[in-house]
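Starting off, we have a lone chain in the form predicted on its own, written out as structure tokens.
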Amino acid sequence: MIEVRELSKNYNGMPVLNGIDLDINDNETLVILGPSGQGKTVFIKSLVRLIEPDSGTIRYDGIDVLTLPKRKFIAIQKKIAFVFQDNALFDFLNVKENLSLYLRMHSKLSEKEIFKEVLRAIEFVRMNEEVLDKYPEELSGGMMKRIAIARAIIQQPCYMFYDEPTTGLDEANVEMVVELIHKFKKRVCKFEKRVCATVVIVTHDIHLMHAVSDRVVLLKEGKIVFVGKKEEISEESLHRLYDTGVRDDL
């Protein structure tokens, strides 16, 4: 289970996050849903500490990870997974080498067996062996998405975070997004050795939510508006708390 208690962000004054306090509990798809603007990715990413908020704490399991110093939350870091918006592939490196970076860095594995778990992600995402060779300025962005999902599942991951992952893909790829999200929940957690996926979703698009969603947060400038079930969220609502026109994407 994620804590988090009264957490705040500013930048140059302002505050982007403010006094959040949200339960996300074990095994659930949660989806936090808004426009652009709202304060989603910081949220997202102090989540994970890619960045560090000014205040609060969020507790992973009861342990607050804000106050560990970074070398101590690497234990609590091998648990988690993200994937960007924009992938981040390293792009000097082909899909082969982006796939085993992570396994070279914090497993004893032999390379054999890297190859092995390369083949693996490679088989979940739906892709081949042809792939692995290619660098990321040859492949499609529904592909490139693909590849930054297996990365992230190559860990084994307790914890998988995505950052707008439907953004700029065609139907067909939205669609298969919301396949390996679901695929992904019935994973076995290698740090826990059961079924163990919390998802936590930044996302614009309505359709993901309503596709995958467990529970939902709807953020608005900052703060925690709504918690609760899709089933609850209805685009005349979505329109008065936003003020603009109802759209697929928000």
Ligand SMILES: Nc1ncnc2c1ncn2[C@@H]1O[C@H](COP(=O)(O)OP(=O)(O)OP(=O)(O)O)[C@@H](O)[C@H]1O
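Positions refer to the first chain, counted from 1. Keep in mind that this is a model prediction, so the values were computed, not measured. In this text, rigid core is short for the largest set of C-alphas that superpose within 1.5 Å between two forms. Compared with the form predicted together with the named molecule:
- With the core held fixed, the Cα of S234 is displaced between the two forms by 2 Å or more.
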Second form
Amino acid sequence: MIEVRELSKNYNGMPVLNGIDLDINDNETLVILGPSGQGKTVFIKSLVRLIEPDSGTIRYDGIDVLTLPKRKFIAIQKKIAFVFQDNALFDFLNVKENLSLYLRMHSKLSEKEIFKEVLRAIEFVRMNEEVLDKYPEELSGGMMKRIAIARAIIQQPCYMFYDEPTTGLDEANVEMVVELIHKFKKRVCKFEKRVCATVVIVTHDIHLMHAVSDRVVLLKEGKIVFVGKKEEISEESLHRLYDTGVRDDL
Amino acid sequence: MQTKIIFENVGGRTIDFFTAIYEAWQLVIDSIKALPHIWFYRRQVTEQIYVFLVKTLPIAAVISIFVGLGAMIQGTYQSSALIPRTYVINVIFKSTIIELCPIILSLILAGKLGASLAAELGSMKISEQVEALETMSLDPVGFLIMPRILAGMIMLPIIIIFANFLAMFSVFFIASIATDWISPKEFLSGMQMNYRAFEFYFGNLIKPAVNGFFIALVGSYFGMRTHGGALGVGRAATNAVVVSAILIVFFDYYLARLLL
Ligand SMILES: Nc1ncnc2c1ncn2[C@@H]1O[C@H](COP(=O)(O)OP(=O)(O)OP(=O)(O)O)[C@@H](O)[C@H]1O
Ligand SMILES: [Mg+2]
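Pass me the form predicted together with the named molecule as well; I've looked at the form predicted on its own already.
Let us now look at the entire complex, which starts with that chain.
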């Protein structure tokens, strides 16, 4: 369980996160929805300590991670995987090396076993071996996203974070991402026989929210304006969330 | 009013300057802290050493040959007939391998390696790859910076020793073999004259290691603080070259005063 309390962050004196309180339950898929520029990326990166917030606390299973020295945080960090908005594949490594890196650095598996894991991950995201020798720059946006997801699941995370996983993808690829998000949970529960599979997604994609969420958080101007099931969201609150101030009657 | 703006400007820049020194110093401390994990990052270290060799060897060869020959032409041209040729060779030898070759190569590599290092890390930084390392429980300093600093400090002396050999060999080839300006025997005795071991350690080990350290540190520093897209990457590369070149010429003078 992740407990967030009073989380705040300012940039240049402007509040981006404004006292956020939120509990993220184990094994749920939580979607944080908000229009562009509302601090979604800042929030999700704060959750994994990529951004140090100005104040507030974040607890993973009761452990306050913000006061933890980086060295001790690693034990928790190893349970976390993050899929970046722009994928952040290592462009100096080919796909195979991108996928192998984590296991090579953190596991005692042999090269052969690592390769087996890589193949499994590639299969998981419905791609074939040919892609392994390619470099990220040779991949399409949809392929990159799938490799980024493969690189994340190879870490066997308990907590999976996605920053805008569907932005910039066509419909087929969006459906693919939706499927992969579901599949991750199934795989963890069925095959890896682990119990924890918490998924946190920030997005402005209402379709994605409907497709995957157990619970939804609406974020506006660095504040949470709604928490609950997707069925409970009124048309009006969504409208208000995405209100850009542009009037249709003009 | 004018003066106030000037003071604010100067004040701001002074603060920036000291912040930069502090941040760079932090990078050094973090790299030292990453040293105990060198076995964990061994692949990255060997890879950087390899990259360093591939990137520098050809250019070091070309430059050193012509630096040596240039020094020889000047030495022979400037000396009158009254000066024994062994003395002339001695001056060429020492000036080339203690000063000319090390500093010229260091400056060139500051341009080549420093810029590419800053651009490489800078583009990783702006495309979230550095953050991706962190989420994979890898320390960006241990993974990216410590191996580069180490490679710089180990490989620059090796490259410079290699370059010095080449430079002197080309001088020897022209002066003793191609033309008969000096006999091989005299050439050798010219090189041995007035021999002081420390000068050679200084010119071939200490100074290059210090320069290698600065090239890698400054490149990493500007790379890691890159922001503002592709423009920022270009800026990082330029800054890295300018600052490391200044540090190299300054310490070239300062270390010589301090140690020789
Ligand atoms: N490093 C930074 N320096 C200054 N301001 C920042 C920084 N990072 C984010 N901000 C500001 O914080 C606000 C929220 O940014 P954030 O990236 O979290 O938005 P977002 O909700 O993820 O938007 P998008 O959907 O476009 O990705 C923006 O107004 C942005 O200008
Ligand atoms: Mg974002």
